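Let's start with one chain on its own, the form predicted alone, as structure tokens.
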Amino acid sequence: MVIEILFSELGLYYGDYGNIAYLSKCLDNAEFIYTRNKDVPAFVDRKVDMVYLGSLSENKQLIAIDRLMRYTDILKKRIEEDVIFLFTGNAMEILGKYIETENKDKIECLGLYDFYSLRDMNRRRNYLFLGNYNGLDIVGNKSQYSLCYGNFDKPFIELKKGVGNNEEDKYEGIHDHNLFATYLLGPFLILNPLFTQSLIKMIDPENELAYREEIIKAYNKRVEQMNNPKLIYTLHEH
């Protein structure tokens, strides 16, 4: 088993290093690559399992896209492939085709997938989450200062109350193949057990949830408390 996170000497934020954490308890046997932005990714030449990419500085956002951009066939394959791939926060902007400034400056991004993100510096929006995904409740956080239109016609999860991929839309994030991207933030994987039990399981059938009794327990809670109607989904935006 292989596991390969990029670049994570150039973000990880919003407590998502929780998810590699994780992780690497539920699948103690697997190897962790660690590659940094100068490497060439391990997906290029050898067989992972999985890949991660978590949320980025918008700065370090620009390095990503250019060190990627020259593997965008390849990752192509790789999707097609079957292979994992798990995008979190601001990640999942440089799947689409480009992201417009506030000034209206356009990055092109690496265009897998026919949206594009609007971003405004000058504000920053912060959302409760509940979702669902094949049944499961999904359950987190957002804080962006992009949101995302197109054509998303692989979504990832229903929007029971929040805020999708924009204001109007019922759904957020891409569901490919096996690829998971999604704006939800922090520890994703430990705050949807359910969901990262089935992803672990797509990479080995024998392994289970780490601290599974309690990190299960704390899952009904938080979606308990979600469904919560007083609860306030939008905290507040500046």
Contents of the next structure:
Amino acid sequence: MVIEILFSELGLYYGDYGNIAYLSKCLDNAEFIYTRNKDVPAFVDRKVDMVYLGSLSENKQLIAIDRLMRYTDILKKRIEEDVIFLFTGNAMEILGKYIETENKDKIECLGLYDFYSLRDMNRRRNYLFLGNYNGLDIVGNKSQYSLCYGNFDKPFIELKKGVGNNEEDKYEGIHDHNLFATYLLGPFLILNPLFTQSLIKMIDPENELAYREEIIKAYNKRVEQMNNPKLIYTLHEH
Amino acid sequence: MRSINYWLGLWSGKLAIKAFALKGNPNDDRPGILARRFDERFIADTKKPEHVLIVSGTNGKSSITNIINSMYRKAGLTTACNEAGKNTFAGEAWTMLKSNNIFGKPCVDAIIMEADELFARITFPEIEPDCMIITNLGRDSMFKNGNPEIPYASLSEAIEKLPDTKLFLNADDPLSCFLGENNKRIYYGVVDLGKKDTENTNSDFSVCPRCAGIPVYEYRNYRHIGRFYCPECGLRSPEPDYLCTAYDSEKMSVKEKDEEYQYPIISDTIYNVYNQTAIIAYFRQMGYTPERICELLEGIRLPSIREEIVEVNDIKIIRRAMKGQNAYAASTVLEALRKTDGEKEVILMLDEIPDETGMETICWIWDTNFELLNDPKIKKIIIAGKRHLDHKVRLLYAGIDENRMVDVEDDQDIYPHLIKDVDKIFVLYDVMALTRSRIVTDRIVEILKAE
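Now show the form predicted together with the partner chain, given that the preceding structure was the form predicted alone.
In what comes next, the whole complex appears, and the chain from above leads the way.
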């Protein structure tokens, strides 16, 4: 098993590190490759089972786009070959056509999917999130300057409470072959152990969740709390 | 000439301060909101005294602000200061109200202002500081600050509008040390303390800000604070003008040019040593002699909201703030705890949200270096609060033996698990859990006294 972590030095903000940390405990025998921004990604010329890219600062997102742009075709090919990709937080924006800033500047992205992001650095939006994927409750939170618009014909999570790709959309993220992209950020795989279980079993059916008892207990409690009608899903904006 | 709105803001704000004081809330910053409601540019329209100091940065600004304020008052100066930590628009306007009399003239010698770095671009030019201390930058609440580049950009924009402001910058903070290239910059720092380095699970400084290469540390004193260079482009940390060369629990030495002076130390935790070095640099630049600074430092304590130490039966109970949702601050506190001598017990009370209308996000706990608690000298860890299950998973990942930890939702369940054969009991609390932490600490003191 080979897990590639892209550009961890450029960010891994907002607790996204937890995803790698938890995977490393679930996949004891896996080789983890940490690809720096100046290196050629491993998925370009060798077999990898999973590729992860987490949240980035807005400046470092530009570097990530620049580094990945030259590998767009091979990235598309790997997606079609069913390699697992997980993009969390604003890493998802990179897969779209462009990001439009509050000054109306357009940042060209990889263009693998038919959507764009509208960013307003004067407005940080914070939400809790509850959704459904394949019958599983998906919980998490969002903290972002952008919303995404366009054609999401391959949605990842059906929205139950909170905000999806934008304030009108009833879905969150992209699921195409084994690519999962979501604006849910932080320790997504820890918050959603049942999803993680399905993910690691795609890599090898023998894989098991680490700290299974504790993490499922924490998940069940969270789902129960997130279903509380008194819970406020839109948090303070800054 | 100031507008009628300014005068309405001033007079109504001052009346409101008196009313809140009579109600027993002298630090309530709502009079500042009122003043700004009349005059949106109330802060800018306020006449400033001779000295205006801003203290900003991710961590340490409350401590520095309070200490400088106490020192100034001890020196016989009058000040206006938001010592209660109200550091955004309202608190800043409140401080301005305190700094002027009803005739709109300064009634204090100095304004000592703790100011939030995120809003720097808006408020700092209005505050018109002659000096500014920047403590450091690091990841803070993601909901408010996003990532460290956001406050950096705000500070940078503010400082561009303040070319005459003298900056006091932490030479060992790679994220803020390059601010204000056109300003007069005074750098402070701390030498390589040779303390055993602790692993930094998730650094805020992992690429060179100039070339995106991988920086190399000459040394790192805590978190990402230390001296670096970039082998690819040659960028490196600036040289400090005021350098702490040594410290112990009683005193610290600070070198400037070719001279070295000793000062009484307020706290020997490393981040407070940086804070105090900044304070010494500031007072030296304001013309105070080392001897006079020593006099002013005597008897100064950290604000009790941050730390309180009680000793019972030879056990020190240390109640210390550890901001939740702020991985940088939290990791810094853990790092200081790790470097503390003796056998310890640790009680974690880190939840911010007390009721069912809110849900604590746990992103920050995965950015926080809880691995620092994986230490044989820590005999027991008690996790208390609504998110105890999430913290337990994090501590298990940190490699902490399950037999050495207990997790409880209700604070009342802490006490049966206390062990009393340790040298120190740390009660680490989020600032929103201040009252809870005081109740728990008092109860622990009672239990120990009854032994």
